[in-house]
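In C-alpha cells, the next block holds one chain alone, the form predicted on its own.
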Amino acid sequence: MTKPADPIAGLRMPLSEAMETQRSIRRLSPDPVDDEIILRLIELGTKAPTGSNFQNWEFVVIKDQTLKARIGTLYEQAWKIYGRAGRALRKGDEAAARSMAAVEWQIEHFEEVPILIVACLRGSRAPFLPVPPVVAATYYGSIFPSIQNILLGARAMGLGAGIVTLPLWSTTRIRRLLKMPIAVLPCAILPVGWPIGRYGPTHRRPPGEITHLDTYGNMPWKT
C-alpha cells in the first residue's frame, strides 16, 4: 500500500468507509510515522466517552528499538502458548491459519515496527481480588472506545494497526520495562505503522443472526 502525500487529511474520509473496512492490519513497513501523526491519533482518542468524566487515560509511545525487542520478547513467550492452543482448537480453518500466520509475522518482526502505543489506564483496582464482571467492564470502559478512536483515526489516514495484548501476560514486567508507577495500569498495545498490503472489506456474521429482540433467542430478524 502506497503512504498517503497527506495522511491527515484523510481524516476526511466518511465514518462508514473507515468502520467497514477497518481490520487488524499486523504486517507493518519499518518506514517512520511523524510525530505528528501519532500525537493526532492520541488527540482523537481523548474525544472518546470515559466514565464520570475522569479522563484517566495515559499514552506511552515507543520508539526505542531495544524495549520493543524486550517487549516482543513477552509476546513471543504468551504465543508459544497461546498459538499452539489456538492452533489445536482451530485445525484445518483456513481463516483462522492466515490470522495465525499474521500474528507469527509480527512478533518476528516486532521490533522493527516504527511506533508502538500502550495505552493505560490511571488509578486503582484490585487486580488480584475478584471482583464482578460489572466492575471490571466499568473500569475498561474508558479505555476501550478510546482505543476504537485510535484504530479509526490510523485506518482513515492509511496506518496499519491493531490491538495486541499477549505482551501484557506479565503487567510487572512491562511496568518495569516502561517505569510505570503502580497505579498505572497497561491495557493493550497497539502497534503502528505503514502498512503492507492494503485494507478492504471485511467479512462478517449477518447482524441478524447475532441479534435477538426482548429475550435471548428470539431473533426475528435471522434470514
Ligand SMILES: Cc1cc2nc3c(=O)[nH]c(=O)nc-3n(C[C@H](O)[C@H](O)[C@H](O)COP(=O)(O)O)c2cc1C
Second form
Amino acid sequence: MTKPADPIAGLRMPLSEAMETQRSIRRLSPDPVDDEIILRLIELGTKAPTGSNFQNWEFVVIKDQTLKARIGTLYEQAWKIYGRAGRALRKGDEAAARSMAAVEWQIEHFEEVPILIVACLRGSRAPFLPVPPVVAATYYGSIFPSIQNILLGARAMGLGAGIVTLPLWSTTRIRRLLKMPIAVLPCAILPVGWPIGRYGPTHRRPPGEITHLDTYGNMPWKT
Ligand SMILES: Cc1cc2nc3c(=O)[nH]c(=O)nc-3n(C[C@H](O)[C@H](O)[C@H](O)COP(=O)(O)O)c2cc1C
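Right, and the form predicted in complex with the ligand of this protein, after the form predicted on its own?
Now the full complex is given, and it begins with the chain already shown.
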C-alpha cells in the first residue's frame, strides 16, 4: 500500500468499513509520518470516554532512534518467553504462525518504525487487590477506548498501526527510559507508519456465539 495523497481526507471513510478492516499492521515502512497526522490521531483519541470524564490520558510520541531501539530490546526480551509459549500452544495453527512471523519482523525492525505512540494514564496509581475487579476495569477502561479511536483513525488515513504491550513488561525500565514520573502509567505502545502490507478483513467469532439474552447461558442467536 502506498501513502495516500491526502491522508486526513481518508477520515471520511464509512465507520463500518474502518471497523471491519482495521487490524494489526506490523510490517511498516520507515517513511516519515507528519506531526499533523499524529496530532490529529491523538485528537481523535481524546474524543473517547474516560471514567468520570477525568481525561487522565497522556501520550508520548517517540521518534528518537535510540529510544526505539531500547524499547525494541525490551520487546525482544518479553517475546523470547511469550513467543516460545505461543508457538508451543498454537502448534499447527497457520494464522497464528503468520501473525507470530509478523511480530518477529516488527521486533527486528522496531527502531525503523517511524512513530511510537505510548498511551499512558496519569493521576492515580493502577489499582491493586483487594479492590473489586470493576475498579481495575474502570482504570484501564479509560485508555483503551482512546487507543481504539486512534487505531480506527489510522486505518481510515491509510496508516498501519496496532496495540503492543509486551515491551512494557518492566514499567520501571520504560519510565526510566522516557523520564516518566511514577504518577504516569504507560499502558500500551502503538507503532504507527505507512503499511508495507494490506488491511483486513478480520475474522472473528459470530455475535450469536458470544451473546446472551437476559441471563447468562440463554443464547437464542446461536446457530
Ligand atoms: C491489550 C492488547 C495487547 C496486545 N499486545 C500485543 C503485543 O505486545 N504485540 C503484538 O504484536 N500484538 C499485540 N496485540 C495485538 C493482538 O495480538 C491482535 O489485536 C490480535 O491478534 C488480533 O489481530 P488483529 O489486530 O490483526 O485483528 C495486543 C492487543 C491487545 C488488545
